[in-house]
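What follows is a single chain, given as structure tokens, in the form predicted on its own.
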Amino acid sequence: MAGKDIVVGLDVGTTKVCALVGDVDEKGLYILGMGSAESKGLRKGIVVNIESTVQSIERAIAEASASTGVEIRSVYVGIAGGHIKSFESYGATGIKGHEVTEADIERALDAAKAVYVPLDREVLHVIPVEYTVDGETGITNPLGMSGVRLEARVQIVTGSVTAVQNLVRCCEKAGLEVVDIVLEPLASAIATLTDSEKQDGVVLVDIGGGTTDIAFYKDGVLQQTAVIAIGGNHITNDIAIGLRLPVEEAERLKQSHGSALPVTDNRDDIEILLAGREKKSIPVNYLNEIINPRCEELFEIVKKEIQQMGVYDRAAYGVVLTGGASKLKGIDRLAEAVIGMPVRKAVPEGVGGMLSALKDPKYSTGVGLLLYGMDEIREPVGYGDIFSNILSRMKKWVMGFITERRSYYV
């Protein structure tokens, strides 16, 4: 980044990459610009391809660097994908001095972490969810609190180190440095979600290209998460597929007469293009046949995900949609009716300068991968963060692959 008030978010997904970048002021963040370029080396949120990944990255980078004037060095990136997992955690210490203090907070986070992991997983964030002092539940903050035990209550959220590793590789190979990793719910419940919704309870519904992320939020902070592989590209698959087209076509299509709602008794038609060249009229009956059953089934797994979480009844404002396939026509209308809870869209908010392109549900994990990294401006990781910085263990991972095939290769 050119200073230490230009914060950048970079968006690595499976159909886009995209880079926004912000300044940060004692006002707050007023976004400068962007850069957006197509994704053609991840596959349900995973790197499958470093040099094209590498190639996306370079070509966002690039256009959003050239449209701010931004020499752009470092980034808060974004993870998802079917490889991220969570887990709740306790942890309890001693109060020093009957007064609760700073370490002994610390303390007791640690214990909370001091859990079995695989080694093939890493720990990406440990997010408070409560503390208990001498039994008392539901404390958030028990700092300067009297007590003489203290417990924490964590959510623990684990990545694939491979995974988590080859994102890492990507950023560095396109010449960036990595400030953070943020798991991608989280950033678009910064963008998307309000206070309200999160201290009553609420269901975030992120449906991107590959994967589909789920955050359940109650008391101000992420209580649960699960990811789901099912996407949009899912959805264009299948009309390519039903229809014979071009994967563009198919996605056009999509977009510009897509509906997920039940086949109704319209009989107009459209005019789609075969193999890129021939024209043919089909009736637009067609097309929904084909989107209702997979939008169907996905909301019946995520209402089947709610259920286990044991949240279905604890979610006072039912379920939030965003991400790029959420812009699908009636797509709120079926998940309210399959789900049986209250749903509304949403787009990113509260941010100065947004361009009137960026008001749209595919960029609120960016502009959320930016409130956050303003978070971080203002207020420098510490023992109470939610997040921890994990760009040191990112290096190590890196530097170990690194040796490890030299060494292989000597």
Ligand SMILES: Nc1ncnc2c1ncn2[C@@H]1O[C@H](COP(=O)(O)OP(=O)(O)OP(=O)(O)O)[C@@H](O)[C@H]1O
Second form
Amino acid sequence: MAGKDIVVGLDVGTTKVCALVGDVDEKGLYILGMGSAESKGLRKGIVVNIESTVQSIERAIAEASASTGVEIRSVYVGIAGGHIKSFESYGATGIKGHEVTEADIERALDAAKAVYVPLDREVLHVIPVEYTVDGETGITNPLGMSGVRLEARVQIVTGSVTAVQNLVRCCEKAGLEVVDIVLEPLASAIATLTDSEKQDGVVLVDIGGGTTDIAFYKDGVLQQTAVIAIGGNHITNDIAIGLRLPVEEAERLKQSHGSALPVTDNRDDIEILLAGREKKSIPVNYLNEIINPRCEELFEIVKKEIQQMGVYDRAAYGVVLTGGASKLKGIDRLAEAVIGMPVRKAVPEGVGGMLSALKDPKYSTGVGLLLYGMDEIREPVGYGDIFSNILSRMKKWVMGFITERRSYYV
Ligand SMILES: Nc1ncnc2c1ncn2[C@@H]1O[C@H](COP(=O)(O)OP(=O)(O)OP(=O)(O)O)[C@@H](O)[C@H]1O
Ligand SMILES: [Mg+2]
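Since we've got the form predicted on its own here, give me the form predicted in complex with this ligand too.
What follows is the entire complex, opening with the chain shown before.
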């Protein structure tokens, strides 16, 4: 049985579902094993086919159980998709000159989260960004300080009720209890960013199959987040259409010969397998002339998003790229040129017993879910009524909410 020291992260992605099993002790997190299955029930990060998503989850969980001997009952599940939105909110409380207590912090956070959220949206996270005591800003932990007025600045992350509800329903149909729903960019950031990056400012960009997740960190906390509904699958589809190939062949070519740079030094010809199983030779640069514009478009959108967030000059460490599609050759050089910031590629870090197969950017979200779960087990979040209420509130959700879907880019 998944006891209190076992944590399971379930990343339900557009291309794969993976379940990671970790063991938490006082030294940290030790990964026991994992299971993975192809995902066919999602589009752009959102569940569009419950049955096939349930099957993928069941397969991934069965493999993870078999490889670790752990009977998996509950999971931390990640959520993304263009429906995710985040905004800033403020709350204040009087502290009457005494020392700030946990209860005061909770009251300030309660005031900050007392905002109007449309009926079709659900609060996923309320993330404290900074506190102000009697006008003194930039305080990360006000506990024990003296003053008269405590203010909290928070990021409120919301998602479409329908999208969240469908994801939870898939887990439940697969026989799993959802302990918490975690924003995927937040999970990926936990697994890849260094403390200095988070402190001095960095933009995490996780390019998956159907979405590109963005998270801006500064002063050690997540400040802003956004999800763009474009990912590596769009590149594959462009190749398939441009060269009239089956999608599997387009994917193979992208991974073996593809580059994000428009023209490479490689002047070789490559053999491609057309839909009718006929073979043909083309210069490798034909392939890259298709890949490059899509990547450029993606990074232009990322740049616009960074500018809209108003953080372009605040990310001293530039951009960190992760997610499966960050494995594309030359993608970091192109990102640097288009965004105009330094770029590094990252794989998940920070856990013990990590299987070598997991040191892959496509597992950043999965490993991050485990690390998030570990933090919750060790130190239940102070402002946790929001987190713990998610599930009870979900149980109260009824069918028939307005099914408005908002995407930033489609
Ligand atoms: N070697 C490679 N070169 C280029 N692209 C790659 C490579 N390996 C994987 N990819 C791409 O990575 C993408 C999948 O990444 P990932 O597993 O992070 O996505 P996901 O989590 O399933 O999807 P999402 O997070 O968007 O819901 C696919 O588009 C795949 O083509
Ligand atoms: Mg993903």
